[in-house]
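Next up: just one chain, as structure tokens, the form predicted alone.
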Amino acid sequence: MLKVCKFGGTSMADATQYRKIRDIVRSDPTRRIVVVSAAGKRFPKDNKITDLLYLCHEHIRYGVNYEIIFDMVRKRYISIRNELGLRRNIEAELDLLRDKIEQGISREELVSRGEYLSAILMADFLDFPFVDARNWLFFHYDGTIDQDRSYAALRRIVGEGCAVIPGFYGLMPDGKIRTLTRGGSDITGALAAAALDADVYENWTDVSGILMADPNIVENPRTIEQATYSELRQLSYSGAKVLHEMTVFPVREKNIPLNIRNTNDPEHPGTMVREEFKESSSDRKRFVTGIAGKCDYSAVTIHKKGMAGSVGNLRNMAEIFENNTVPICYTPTGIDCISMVCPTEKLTPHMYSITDDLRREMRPDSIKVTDSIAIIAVVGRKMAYRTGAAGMIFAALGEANINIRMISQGPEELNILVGVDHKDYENAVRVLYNAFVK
């Protein structure tokens, strides 16, 4: 039996936290590779350590001292270091980085480091062997991870034995450090988990697992106790905010359960993830998992007569978006007429270039660009064939005065999409929630 543990920057805050974490690996001899963050914040108004590295790097960019931020990176390792009585020379790895910064650090490197120094405190904490990562995870020249080559090096340096690792880095074929995008420690471990064939991936976070709902817009919403890796990646690019997305494809094709869970609340089980569940009769009653959303999207609408008896249109229209390089998220549609729903931010820089576009290849009657549109889904299990749940949505939010600027059901039975004015979105959450859950 073997569980793969990844601890997020919160979990690795303060001398406070390595203790809890501590505590929770030697609960379980089965926890035997850790996989660590950077430092994160102690508080609200607190730094990211990754932030400040950052920072830092912008500041040598443009010839401002760095000195005042780089100091702050160095007393948090330092005090991690000495309250928790480790004899671990962390200022000659803090001075071997101001040397690296001075001969002209890379910035993969710098923002890499705040993993590296968390690992390397961690590893003598737990008295565990350190794994650097640039020794196993590697990366192809346009940037892929090369998993074969990363398997098999992890698994001839671990063995059977234990290591801890930082997250988030790995190297290039030219030698060079290799940043994932942010949260790419959850990226790490779940690599680190297909690797070596583990029985359980533990993410461990802030909250205990993924809730059905936004705690800043709904009080206390229940935990998801299980749910299947195509709900969470449904919830994940819907806005819900426990996990990074990409952290479900190295274990998801392994069939490897991952179990979401609390380092302040250890006890708690959490959410489990698996690629499908024995639908239970509790599950039978309740067929929704969760509830997300996102907000600032804007629709691009055309009409024109006749449209739908023609070839062609929908394609047309998605090429114009993509030689701007616009994203397009849903494509709600009508009779004679076609809706392509872009991130606002996305679609703003390009829209004159859009419409112009639309009016030269497609000449329809009208464009209409609708802003402040809000996308909340409600996903579930098998939605398609609950028979009415579509109706539960148009009553629920009718009732509240809630007007639908859009709604669609996708073809995989995991969701139905309802669309907003952004002023209605918490709202609009909260009266779904209400609805389905509670």
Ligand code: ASP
The other form holds:
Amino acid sequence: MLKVCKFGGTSMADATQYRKIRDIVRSDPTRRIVVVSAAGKRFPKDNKITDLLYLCHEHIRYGVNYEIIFDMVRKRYISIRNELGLRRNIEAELDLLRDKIEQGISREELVSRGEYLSAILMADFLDFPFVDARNWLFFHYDGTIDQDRSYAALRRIVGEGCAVIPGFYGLMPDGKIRTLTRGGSDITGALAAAALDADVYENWTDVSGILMADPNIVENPRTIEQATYSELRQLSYSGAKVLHEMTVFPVREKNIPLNIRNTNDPEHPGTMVREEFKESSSDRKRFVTGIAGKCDYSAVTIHKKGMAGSVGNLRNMAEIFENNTVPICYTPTGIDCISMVCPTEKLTPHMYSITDDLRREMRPDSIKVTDSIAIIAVVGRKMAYRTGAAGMIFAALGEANINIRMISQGPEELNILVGVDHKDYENAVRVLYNAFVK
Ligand code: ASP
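Previous: the form predicted alone; requested now: the form predicted together with the ligand:
So here's everything in the complex, that chain up top.
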């Protein structure tokens, strides 16, 4: 049995958090592989070490003195080392880093050092070997991960043993450090779990799993106890702040369950994510897994008499968006009209060019751009092929006097999307939560 445990930035923020991690790891001998983030925020106005390192690099780039910022990084790791009573000469590591900065370190290497320093200290504290990500996490030149080579390397290095691994970075074929995108330690953890065929990938953070709705909108939302990988994907795509969105792919490929847990409440079982669950009929009562949403979408709608009877319109319109590099999120259509819904911030810079192209290429009777649309996704595997879900959504929103501006359902019937006016967004989320969850 093997559990790969990834601890995020707030779990690594200070010595108190390191102690919590030690207790979690020691309480279960199968927790043999620990993947760590750089130190995160200790309190809301605090700084994340990775942000400071990015900032440091910007200072260097513009020739501004970076000492004050570097010193904040230095002090944080020295204080963790001191408070934990470790003997590691972290000053030597920091001096080495400073020398490298003076010689012209790359941005990616510099920002990866938060994870590196975190992992060195955690390895000492747990008395586990430190396994540098540069020795096993290999990228191809195009920035994708060389999974076969990476997996084989990690298996060779770790065997049946223990390890602490820094997240967020790996090695390019030319020997340079490369980082994943922000929040990428989640992916390192998933890759380590897949490489070692772990029985579970535990992702430890500062909330007790994924919540059924945004806690800034709904008071004390319930935790999602079980979700499928598809539901997780739907929820994070639709706006739920969960994990890095690429996290699920490596573990899903190997059918490894993902358990999202809270370092500050280790007894809480969190959220378990799997490919599927055996469901009894009593489980079917609550058929919504979660509600997520995002604001600031725009819809570009064209009308043209007789369009429904001719071919190629959807493709023509999509091509115009593609040529303007604007992603399309949803495509509600009516008779003789098509809408393309996209994030407003992506549309705005290309809006005139798109409307111009549409006018020229499609000769519509009218083009309308509507802003301030919020899209809410009601997600649930138990909604599939079941009557009543859509009815409940519309009834609840109707009773609350909320106008629905767009409706869409995915073909797998895993989600129902409703578009509402920005001003109705929060109310609509609360209404739906109360209708389906409470
Ligand atoms: N430290 C990195 C970031 O802040 C990676 C991570 O924590 O996952 O993005």
